[in-house]
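Given as structure tokens, the chain that follows is alone and in the form predicted on its own.
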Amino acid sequence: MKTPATARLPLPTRIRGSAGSVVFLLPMLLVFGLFSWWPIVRSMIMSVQMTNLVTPAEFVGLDNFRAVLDDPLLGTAIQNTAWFALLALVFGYPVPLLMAVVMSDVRRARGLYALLAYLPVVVPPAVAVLLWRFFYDASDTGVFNTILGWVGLGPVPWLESSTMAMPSLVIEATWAAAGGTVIIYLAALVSVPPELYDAAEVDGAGILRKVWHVTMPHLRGIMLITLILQIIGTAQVFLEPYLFTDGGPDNATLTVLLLVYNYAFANTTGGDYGKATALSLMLALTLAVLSAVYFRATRRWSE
């Protein structure tokens, strides 16, 4: 849109403005083009192709697609997905929630408590994994299995049962992922007006009530982005079940993007890229899907 100011120019002077900027932006064009348009754009390319990015590629149509969903492993994996996401929504999102509005209301050492709560984020992913699996060992020694039998527990084994295995995978990652969620619903509660919980305290509002009426109404918006954005994260684990259990036990742990890794790097005859990319492109298209469905229905719920 034009302003006044702009409109008074020249058209020439005009002219050369929007030339210069579309100079200053062409090598930020350029480098998000590389890095990820085109990455996009190469998947397509070989979900369609047999390779292994040695030999030449040869073209093969939707053979990939039809190859990957009558993969028997492909309902595990997205049934293991599932429950790793809903575990992970049952348990895992309303933690930081919690925590967000319990230190809201302290008074001193705000920021300490923030700090701590946020310091599993600054710790590697692959660190905190090789670190929680010290702590999930299975014999009597372990640290998990030791804190159990001092109240006549255990032990448990946590990563070598398929029942536990899951489990264990979405305590660790709300361990890893809460803080850096802690850290924006704080954001989000500065912006509550004071006066509100004041005026609920002079109509005799306890704590619950506060947080329901008060808190949560102005907390709604950046839920509903949270939500979608942990639905999304859960949907795309993978570090966990690779380092933890590498899909075990009896594919217990196996989930969509740790099968597009094994169809790229753990098949011994070569990876097949044609197959990863289908299947990968078939996740980003579930996620689309689902994102604008969400978003629409949510959207006035969000305003």
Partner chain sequence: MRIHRVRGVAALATVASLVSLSTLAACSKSDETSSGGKVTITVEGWRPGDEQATIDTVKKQAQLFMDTHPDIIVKPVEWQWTAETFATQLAGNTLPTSFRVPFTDTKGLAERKQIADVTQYVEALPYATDFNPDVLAAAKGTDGKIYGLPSDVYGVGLHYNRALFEQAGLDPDSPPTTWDEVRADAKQIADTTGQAGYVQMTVNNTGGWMLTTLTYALGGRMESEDGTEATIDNPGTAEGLQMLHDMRWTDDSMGKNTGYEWTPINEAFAAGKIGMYMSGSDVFNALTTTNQIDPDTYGLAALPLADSPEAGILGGGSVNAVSAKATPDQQEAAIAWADFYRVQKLYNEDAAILDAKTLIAADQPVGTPTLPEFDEATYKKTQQWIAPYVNVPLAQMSSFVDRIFSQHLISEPPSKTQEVYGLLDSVVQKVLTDENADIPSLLSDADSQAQKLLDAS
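Following the display of the form predicted on its own, present the structure of the form predicted in complex with its partner chain.
Next up is only this chain, free of partner chains and other molecules.
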């Protein structure tokens, strides 16, 4: 690649040259193509097929989509997923914002707090869930129930009741994910010019007014992005219901993605890759449409 002619050019010019960029892009294109885009294309094909992954697949048209829409569990899964998303929004969305605002106001050891907030993100998710299962032990001797017992509360049937199971999953999920969002907010907060705070202080604004009138307007763009990312993330919640409850009790934590997984892999309906990919595709399209609508609707605010 390195001919004498190009070697003499300054570096940026060389990269801008189309042959050079392709070479640099090639590894990325290969990796993404092989492990991301090709499987996506394959999934789209599989959604109109009946296949056992061994013998040649059979084209079945939209049968898989019809079968998914006829499944009585689909409604349950959508409701549960929406409930998870809503709870995560109510609990999970303000928490990192609050933490970031408070932390950015701290003068000393801000790095330490950021580290502490981020630590749960570093814990492997499966390990975190196993740990929390231990915390959520429903007997009086469970960790959380013991703590609640000190103040005369509980015992709470954390994962052992249809009504409590989902909030329990949300609490863990919030704990696990908040750190990442805190870091994003912290970075955004740094970009707020300090003069604005000084000016607000001179005008006699307290901390709440400063947050409302100075911080929030600066964070609005970021907040809109994190909100949609959170909605997309929670719509795809899988790990928590799979590892904590396997969708139980009585399907109270069966989410859309867990249903996809069950179609493909679980005992009950396992081996139905057509239905699994069909539902995945429907979920993906729904989220894409939702995102587009969201950005169109909020365009004015993010300017």
